[in-house]
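One chain is shown next in C-alpha cells, namely the form predicted on its own.
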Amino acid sequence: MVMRLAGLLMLALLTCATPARADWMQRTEAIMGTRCYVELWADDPERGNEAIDAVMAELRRIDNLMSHYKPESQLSQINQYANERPVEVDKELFDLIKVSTHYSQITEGAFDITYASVGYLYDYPNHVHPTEAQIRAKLPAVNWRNMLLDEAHHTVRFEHPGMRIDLGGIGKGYAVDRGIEILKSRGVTRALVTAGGDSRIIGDRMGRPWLVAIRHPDNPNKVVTRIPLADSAVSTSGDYERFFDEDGVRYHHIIDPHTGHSASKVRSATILAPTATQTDGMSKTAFVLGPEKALEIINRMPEYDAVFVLPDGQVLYSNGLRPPAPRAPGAPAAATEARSARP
C-alpha cells in the first residue's frame, strides 16, 4: 500500500513537472463594435493568456476613450462642447486627432474626421440616409481646418457650428498598434492583432509568412488575392461592410467629405504599411480619391503598398506589389524587374 501511494505521488510530481507545451493561442472578442482577434505563439500558455488579456483590456480602454457611441467618452465630450468652448482631452487622444490632420493634408481633404458632421445622419442598420437638403445644410461643417488644436493645453475647439468628429477611420488601426506594442513589451515575437478590417503582424509563422486574403466584394467566400506578410500592417475597407441598397444605390459608411455621399470609386481598398494607424487612415482615402490618384500618392511613399478592386471587378496593384513585366528572350532585366513583387 505504501509503495502504491509512493508511486502515485511520484506520478503526480512528474505530471506537475512537465513543462507546458508551446503552441499558437487565439481569442476573439467583440470590442469597438467589431470583431477583435489576437493570435500569438506562446512558450507558456499562462503567460500567453495574460498577454491576450492585456491586449483586449487595451482595446476596451481605447474604445472607452474614443468611441462616439459612448456619451461619457472624451471624444463624445468634444462633439458635445467644442462648438462652445475649448475641450481639454488626454494627450493620447489629442495626438491621434493631430495625426488625422496629417492624413487630411497629404490627401487634400479626402481623409477628414469632421466628415461626421454629415456622417451621423446615416443609420445603416435601419436603412436611413439624409436628404439632399440635409446634406447641403450640414456639409459646410466638414472641414478639418476648422478644428483649433492647442498643443500646449491639449484642447480641441470647433470654429464652425454643427461640427462633429469621428475617429472610426483611424482609431481601430491605432488600437491595433497599441495591442502590438503591449505584446512586444511582454516578449511576444510572433503575433497577429486584428480589429475589424485592420491588422498588424509581428514576426512570421515559424519560417513561413502569414497569408492575408482579400475577399471578393460580392462574395465573402471568394478571394481576390492572397498576400504573404511578416512584420507589417494591413487594412481593407470595403463598401460591403456597413451598407444598405436602395433604388440601385449603395449607401455605405465611407463618406466623401467633399460631397457628404458614400464614395463609390472603388469597391475595396487594401493598404500595406509598417503600422495599422497608417493603413487604416489611407484605406478609406482611395474611395474618395479614386484608384489613379490614390496610387499616385501610394507610389510616392515607399513604405506603402495597395490593392484596389474597382467597380468593374478590375484589380489594381501599387508598384511594390506588381509582378515583374515579361521581357523578350535575351533582353536585359529592367530596373523595375529587379524589384520582385512582394507576393
The other form holds:
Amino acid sequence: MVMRLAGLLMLALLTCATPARADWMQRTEAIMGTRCYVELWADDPERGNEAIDAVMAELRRIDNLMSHYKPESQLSQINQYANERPVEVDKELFDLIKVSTHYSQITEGAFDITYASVGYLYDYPNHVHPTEAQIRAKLPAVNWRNMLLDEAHHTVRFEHPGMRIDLGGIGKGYAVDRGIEILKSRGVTRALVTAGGDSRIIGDRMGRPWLVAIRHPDNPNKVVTRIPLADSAVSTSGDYERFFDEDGVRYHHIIDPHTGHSASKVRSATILAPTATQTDGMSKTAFVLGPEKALEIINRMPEYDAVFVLPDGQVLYSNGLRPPAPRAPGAPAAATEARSARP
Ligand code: ADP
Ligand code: MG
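Show the other one: the form predicted in complex with ligand ADP, since we just had the form predicted on its own.
And the full complex, kicking off with our chain again.
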C-alpha cells in the first residue's frame, strides 16, 4: 500500500514537473447573436484559457452595452429617449457612434447607423418586410446628420422624429479589436479573433500566413478565392447571411439608407485593413454604392483593400490585391497553405 502511495505521489510530482506543452488553442461561443471564435498560440494552456476567457468576457460586455435586443443596454436607452432629450452614455459608446459618422462621411452615406429607423421593420427569420408606404413614412428619419453628438457631455440627441440607431454594422468589428488588444496586453503574439463576419489576426501561423477563404455566395462549401494574411483585419459582408427570398426578390440585412431596401449591387464584399472597426465600417459600401464607386473610394485609401463578388459571379479586386501576372513555367507558387479564418 505504502509502495502504491509513493508511486502515485511520484507520478503526481512528475506530472507537475513536466513543462506545459505550447500549442494552438481554440474556442467558439455564441455572443452578439453570432458565432465568436478565438484561436491563439499558447505557451501555457492555463494562461491560454484565461486569455480566451478574457476575450469572450469582453465581447459579452460590449454586447451588453450596445445590443439593441437588450432593453437595458445604453444603446436601447438612446433609441427610447433621444427623440425627447439628449441621452448621456459612456464615453466608449459615444466614441463608437462618432466613429460611425466618420464611415458615413467617407462612404457618402452608404454606412449609416440610422438605417435602423427603417431597418427595424424587417424581420428576416419570420420573412417580414415593410410595404412601400411604410418605407416612405420612415425613410426621412434615416440620416446620420440628424444625430446631434455633444462631445463635452457624451450625449446623443435625435433631431428628427422616429429615428433609431443600430451598431450591428460596426459593433462586431470594434469588439474584435478590443479582443485583440486584450490578447496583445497578455503577451499573445499569434491569434485570430472572429465575431460573425469580422476577424482580426495578430502574427502569422508559424512563419506562414493565414489563408482567409471567401466563400461562394450561393454555396458555402465552394471557395471563390483565398487571401493570405498576417497582422491584419478582414470583414466579409454577404447577402446570404440573414435573408429570405420572396417573389424573386432577396430581402437581406444590408439596407440602402437612400431607399430603405436591401442593397444588392454586389453579392459579397470583403475588406482588408489594419483594424476590424475599419473593415466592418467599410464592408457595406459596395452593396449600396456599387463596386466601381466603392473601389474608387478604397483605392484612394492606402490602408484598405477589397474583394467584391458581383451578381454575375465576376470577382473584382482593389489595386493592392490584383492577382499577379501568370507565372513563368517552373516558377514557384507564392502562398503556402495555412488555415481559413472562417472554417
Ligand atoms: P455581420 O453582422 O455578420 O458582421 P455585416 O458586417 O455585413 O454582418 O453587417 C450587417 C449589419 O449591419 C446588419 O445586420 C445591420 O445591423 C447593419 N446595417 C445594415 N445596413 C446598414 C447600413 N447601410 N449602414 C450601417 N449598418 C448597416
Ligand atoms: Mg460585420
